[in-house]
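Next up: a single chain in structure tokens, the form predicted on its own.
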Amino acid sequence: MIQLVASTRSREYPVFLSEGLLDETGRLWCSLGNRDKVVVIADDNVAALHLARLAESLAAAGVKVNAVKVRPGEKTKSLENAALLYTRLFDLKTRRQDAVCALGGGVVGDLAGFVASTYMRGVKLIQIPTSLLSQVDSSIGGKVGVNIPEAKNYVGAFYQPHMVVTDPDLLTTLPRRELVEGLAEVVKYCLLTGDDFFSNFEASYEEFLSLNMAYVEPVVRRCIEYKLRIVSEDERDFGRRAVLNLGHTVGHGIEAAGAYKAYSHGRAVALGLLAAVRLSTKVFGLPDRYSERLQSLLLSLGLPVRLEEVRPRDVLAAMASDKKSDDLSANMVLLKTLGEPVTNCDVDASLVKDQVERLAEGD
């Protein structure tokens, strides 16, 4: 088992990564001095596969258990049904000293995250990712929140959680789709990491597809390592955190663009990291080549490469209205090299209008 420690100001807590370990959660949480109710929130999809492992882990551990479940899909990521999950935990008999346990993807643990960090105040916080995307990315680092009706995440808070469990094992239970939509978040970790970790999975990306254990725990971890590395530097966005956002100001307009239904986050990020390589050669002077292997990448995994769903004018659109930026140039993350992220990049706004039509023209 491997055990990281997220660091940060408001909380120290343990990540934990290993096959298994769902069903070591129990132990996990009382060897951190908690034998107090924890009420686990998952969708009915999730709960059908996991949520009786994991409450018998926690039962066997002595841990008084309830489960709430709530409806799949981006749309229970709400402040209605939060209000919902608030009630349920006062007829539960909730108290600060209790735990709330997201046992999920982005949005499950997004909603309990934010109920945890507000009902009362503030309880206990498990994250048990269950998806590719919430096990390198959404599950760690803190950022909990709902969406309104015009648009995503603007009702939020920084939140650490006090215990991470990782098991991916839990990954051979995704559909082909979501777990090939998990992988931008991958690639976006391998652009960011250096050109080791993108030859690495470049060549080595069919063991991770096959979900071959031996390959998919060590990129999972150097993911979760380098996340904890930039929260721990800036746990609240003001500066150095930016650079996760690489990919993001594009693939949030594409999102935008289609009311979040024509493109998944998975799918919009990828067309994102492909314009914002690209931008990277004209700004910075990145070699072509690693636009055109990025490209190649991506489709071998099956990531779109191609913008075909949504307008090139309407996603500008959106990303001049995003809650990030100003304008088309604000908080653009850019490489100088793989490894070498830049944020705040003052890209003219021609240029990026250049590189969104160019992913409608499948260039």
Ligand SMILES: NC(=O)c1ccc[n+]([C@@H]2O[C@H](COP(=O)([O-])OP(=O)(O)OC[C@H]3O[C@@H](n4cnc5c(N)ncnc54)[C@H](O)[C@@H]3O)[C@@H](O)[C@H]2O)c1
Given for the second form:
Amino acid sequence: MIQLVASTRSREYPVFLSEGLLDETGRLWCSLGNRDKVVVIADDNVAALHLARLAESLAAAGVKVNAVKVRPGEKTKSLENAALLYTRLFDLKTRRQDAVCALGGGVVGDLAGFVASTYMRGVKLIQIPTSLLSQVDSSIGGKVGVNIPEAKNYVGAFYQPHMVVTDPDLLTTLPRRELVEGLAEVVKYCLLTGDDFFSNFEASYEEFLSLNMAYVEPVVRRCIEYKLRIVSEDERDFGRRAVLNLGHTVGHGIEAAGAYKAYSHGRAVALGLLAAVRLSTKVFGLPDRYSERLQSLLLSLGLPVRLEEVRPRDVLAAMASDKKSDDLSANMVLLKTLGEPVTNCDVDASLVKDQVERLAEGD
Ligand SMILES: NC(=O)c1ccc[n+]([C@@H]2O[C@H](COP(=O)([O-])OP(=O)(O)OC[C@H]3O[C@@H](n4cnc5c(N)ncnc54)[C@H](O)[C@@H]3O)[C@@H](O)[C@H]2O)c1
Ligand SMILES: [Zn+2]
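Could you drop in the structure for the form predicted in complex with the ligand? We only have the form predicted on its own so far.
Shown next: the complete complex, the earlier chain at its head.
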């Protein structure tokens, strides 16, 4: 078993990573000195597949377990559902020393984490991420929250979990399209980490797609390690943490231009990464071959390399309104080279426009 340590100003906590760890959750939680009740929150899909094993593991370690199910999907991440969960926790006589356990993807992780951060001003929190996106991204770093009708992720908190249990085996039940969603973030980490990770992943992505655990586990580990390092430097997102937004400025513009229907987050980020890498060539002279290699990697993974569902000008308008200004340049993350991201790049707006238009041309 791999044990990584997340070290932030507000909390230090272990991230356990290994195949089959779901069955060890009870033992691991007790080994950290916990005995009190755990309330598991899961969506119906994940509950049907994995809740029984988790409950068994906790019960076998002598931990009392309750479970609350929510409906799958982004709409579940709402204040209304948070309120319903507060009532359920109250009815279950949940006390301050008890824990909430988020078993699921980013939706459940963010919602359950938010509830844990606010119920009785904070109860313990266990994250058991079950989607690739949540394993490499949302379960670590402590951002929890819900959407409001006006905007995504606008209400929330920084609340680090007390333990994260990452079991890559759980990915075997994940629908393929959700796996591909998470791969966009994995590619982002490859670019952020450096040429050797990028080249390794390029050489072994087929093993990843077929979920050969000998390849999946080390890749997930590298992504987690990178995020842990960044978060330990800048827990509250005032500076360095912005590197994690590589590909997300254009990506968010694409998602918003398609009203969050035409493009999922991962697919929009894939296009955003391509735009960011091409811009990096223009601004920092990043060798052209990287955008070509990125393009063919994205294609092999089943991610888009051409903007087809929305118009470039709508993307640019969404980007401008996202920033509440016409200045498209600030806050972009670019790469000096692989492994050397630069935040707050001051790129000429016309260069950004060119690259968004180029995405639609698909060359
Ligand atoms: N907190 C953060 O730092 C952070 C970072 C990135 C994204 N997010 C948030 O994460 C959310 C997206 O997360 P997501 O992509 O995991 O979506 P999700 O939680 O909706 O999961 C995607 C789908 O996969 C299903 N699923 C999950 N694990 C499964 C498994 N092992 N087997 C079968 N089905 C499974 C779910 O039921 C759901 O239908 C967004 O709300 C986003 O805002 C948060
Ligand atoms: Zn993302």
